[in-house]
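Coming up is one lone chain in structure tokens, specifically the form predicted alone.
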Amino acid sequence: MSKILLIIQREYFSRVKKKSFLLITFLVPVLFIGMFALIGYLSVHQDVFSERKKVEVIDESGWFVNKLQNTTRLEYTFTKENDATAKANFIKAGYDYLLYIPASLKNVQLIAENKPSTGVTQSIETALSAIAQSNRLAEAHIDSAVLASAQKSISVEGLQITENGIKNAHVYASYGVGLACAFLIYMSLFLYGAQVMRGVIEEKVSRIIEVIISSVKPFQLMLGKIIGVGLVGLTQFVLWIVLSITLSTVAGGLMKNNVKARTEQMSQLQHQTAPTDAGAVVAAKPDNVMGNVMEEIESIPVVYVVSCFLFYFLFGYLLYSALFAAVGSAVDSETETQQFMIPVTLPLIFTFVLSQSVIVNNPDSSLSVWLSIIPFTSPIAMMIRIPFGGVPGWQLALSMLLMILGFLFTTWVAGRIYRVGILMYGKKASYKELAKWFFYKE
């Protein structure tokens, strides 16, 4: 046992204390909270940074001369020169579009000199088409104010019954939460699994494993590897998972302030304009957005899914790391892994594929419960069930539960092929020679 805490410690500490490992812990939720903040912050304030575009307009039809109206992102003019004239000139009279409407409105175009972005396609598409709609119904004398209200959608709000009564669902956080733990497991299980293959493979390249195995057991050294860079896995995401929360508060606090700030002053504008100001409703948008979305979050139950997510990251890399411990050991070089990675690394892929449609969407389906409680498989399928609630104890107890005993069988088997496979050189390794390694006798 002392021999296998040396290993697990050197491979612990060799790690540890690298730059580049306090560099990425400290640096990615920064980064991470930084992204995602900028990227919320470019997508509400996008036209600030986006040059107003010229758009003449030839329209044959006379449905929309002086009804297209001026945006943020565009300005309309319209001419009556015909489209030939149009076309050959709106360059040089300083137009970045030539919007061409024929009397039928049948293929309309939009020229520019390079292509026309989808953006501004889309928009042009929403206004023609909204007054489009307006005039037909104008001439079929149909009130376009019953129709828009006969046609308002009807939102249905997700409740679930809980000990304290009936509570929003918050389902669209419990969604983004899911997926959110299935991909870091996914990417973590490859990452960290794959630094044990390496180690394993520069150590049988290099020759120092014919050294150590001198003073230790094959089993031993694979054990204390597989353990000790686990261990720096899991000290990462500890630290990723402080900081992201005590990063998060911080945000989180400043932006309600911001709204609850922002809501008072709507609030007092509201009463000092009309009730029909429409400027005063949609300026408060946002706002409402933006309390969504922190009531969303903190609907999470942190505490539950943070040590969920930590147990089956933990079994969940022992697992593999295992696999792919076994693998280094049968191989000479990186290269030569792939033929057995693809069976190793097959039901990751499929379970997280799967994640993405079947699982999220019948997080309570056979098929989901099986896959979260299958050892290969539950790691991914089993976080995207915990944050929708609802799994039942006894599920939870039995992928626990499959999982150590997973974990147990994998490094039994990989033991038995990394002890002869470690001391193996110039020989391709193949599926049938694996096996006959797994079954020589001590």
Contents of the next structure:
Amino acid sequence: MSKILLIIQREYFSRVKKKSFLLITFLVPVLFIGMFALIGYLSVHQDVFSERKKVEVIDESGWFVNKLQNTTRLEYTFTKENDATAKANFIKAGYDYLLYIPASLKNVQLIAENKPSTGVTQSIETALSAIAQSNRLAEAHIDSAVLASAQKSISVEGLQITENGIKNAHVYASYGVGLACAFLIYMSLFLYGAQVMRGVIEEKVSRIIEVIISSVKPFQLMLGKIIGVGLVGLTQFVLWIVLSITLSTVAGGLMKNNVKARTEQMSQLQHQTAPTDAGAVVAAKPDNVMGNVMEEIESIPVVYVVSCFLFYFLFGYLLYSALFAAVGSAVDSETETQQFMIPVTLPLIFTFVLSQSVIVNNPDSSLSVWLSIIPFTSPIAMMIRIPFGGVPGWQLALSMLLMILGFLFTTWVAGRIYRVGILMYGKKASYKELAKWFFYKE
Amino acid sequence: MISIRHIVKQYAGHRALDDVSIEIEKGKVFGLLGPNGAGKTSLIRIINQITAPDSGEVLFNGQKMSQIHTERIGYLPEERGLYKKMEIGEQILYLAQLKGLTRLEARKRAKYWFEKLEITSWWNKKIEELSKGMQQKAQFVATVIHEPELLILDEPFTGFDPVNAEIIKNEILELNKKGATVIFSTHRMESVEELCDSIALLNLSKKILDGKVKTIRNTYRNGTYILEYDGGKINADGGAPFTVLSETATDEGQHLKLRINAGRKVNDVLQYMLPLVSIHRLEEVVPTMNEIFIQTVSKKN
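Here we have the form predicted alone; I need the corresponding form predicted together with its partner chain.
What follows is the entire complex, opening with the chain shown before.
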């Protein structure tokens, strides 16, 4: 037993002491948060990076004159020139686009020197359609007030009945957290499983394996390596979780204060100006969205999700890394691992792909339930279901129990292949050979 | 010390060891000889409990070999290997601890060996930064650091230059003098005669010869002698007590290789020759282990 501890120690410290470990541990959350911040920033301020385009409009129908509003991206100028001369001159005149609207409104053309971008085409289409629609409705003598009320969209609020009464179900947060957990598990199983495999190959290639297994049993070595690398993964995850929670609490706090301050500012503004000022209402909206996001995130039961995540990460890792170790023992170099990797990674990839659509959209369907109970697929499938809540206790218990049994089973199988594989050099192993190794006596 | 009894090891499609029994005495240097593929490594792995035999058993001081004995064995495999990216000092401490030493004790002994082999300055170097010979020295330290009762050395001198080979050889002999039993596997025969008390010869998975080196060489004596003398070529007729195998004239005189006829003695040869020539040297040609090895192996094949 003390020898396994020694092995675990070596495997753990030889990895944790590496500079790359520290770098990854501290950089990843920063990078992640930075990435999301950047995406958020860019999607809010899309126009920052695209300049305003000038559009020359020939409107033969006369429907749109002075009704096409300039936007941050498009600036419309109406011209009385005729079609042909305008077409000939618009580039020289400094315009990026020429919008030609025939009297019939059919076959509207957008002409540019290069191909018109789909974004521009779409926004012009939307603008034109809206104006045309209201024009037509007005022609049909429909009151615009009636119209406005008819066009109001309806938003549905997801609610969940609990013992404490009905509350907001925060479906979107569950969605996001589930997908994020599944992705992390998927990534980390590959990441740390491959580390175990590489460790096994390294020992085999450097031939130190024979020295070590003249001191300890191959199984002890394999287990020590798996546990050691697993602890590295756990350390990394705990650090990541702590870092992200700290960072997001700090960021969340800042954001909330910000939102508060800005809403106050807004209401002051609203009081100062006309209360019906549409601009202020529109401007206040994004802050509410931000507030909603924070509220959604806070609705997730953090402790429950994190502890389930750690469990499924740990046992998913233990189950798969044993198989990775067996693969490593059967080959002489990393390039030869391909043929054995496919069956090992297939259930993972399969579940991951399913999780992105089928499971996350129907977390309680019988397919989702089965996938979250079978040990090879449960780490990913269950982590999608957990944030939605409502996983029956027996399902979780059964899934966890099977996970533990599955880990014991794969470790036993892998151990039998491993003990023979690590001593086989220069021979390309086939599946038949692996089966033979499995049945060798001690 | 080690009794190997009726070991059979079967691999898919071929038998690596076929009913091999060997006795290894305590405190001796034992040579395990044989051509490539004879089964030496398989046998060594079984003694080290890296693999288990299909049948038969190995006794360590009369006890059935088990995991508790591994701490009393030091093993230098033919395919040397250490962690390439780990510092040497740390690595040796790790291996020593796996053999049951405490970290403190391991550090003390590692220091001793590093000083003895004059490699103290390498302590913080990584294996990949060292030359092959240097790696071998480090590996040797890892093999002997826990003062094993049994040292199993598979081709210990490959990869060493003659100077370092000599240093390692002396270290092995010194350990042997302090009481360690040494099993020494090789197909290089020069070192065998110099080092080994007894040997076993494996060929095609079977033991074909074993015993004390002296005894074996004696049994392979066949009455061949070298005789050097001054004087001309002699015509050994039917009355001579020997048969001439070869005869050459050198600057120092005549060089005669002869075999004594059945029933005659060396003294008879001298008596016959003394009146004829002046003798410089008369020496028995005892077959070297190398000759015995080749002779036995090719006969069995």
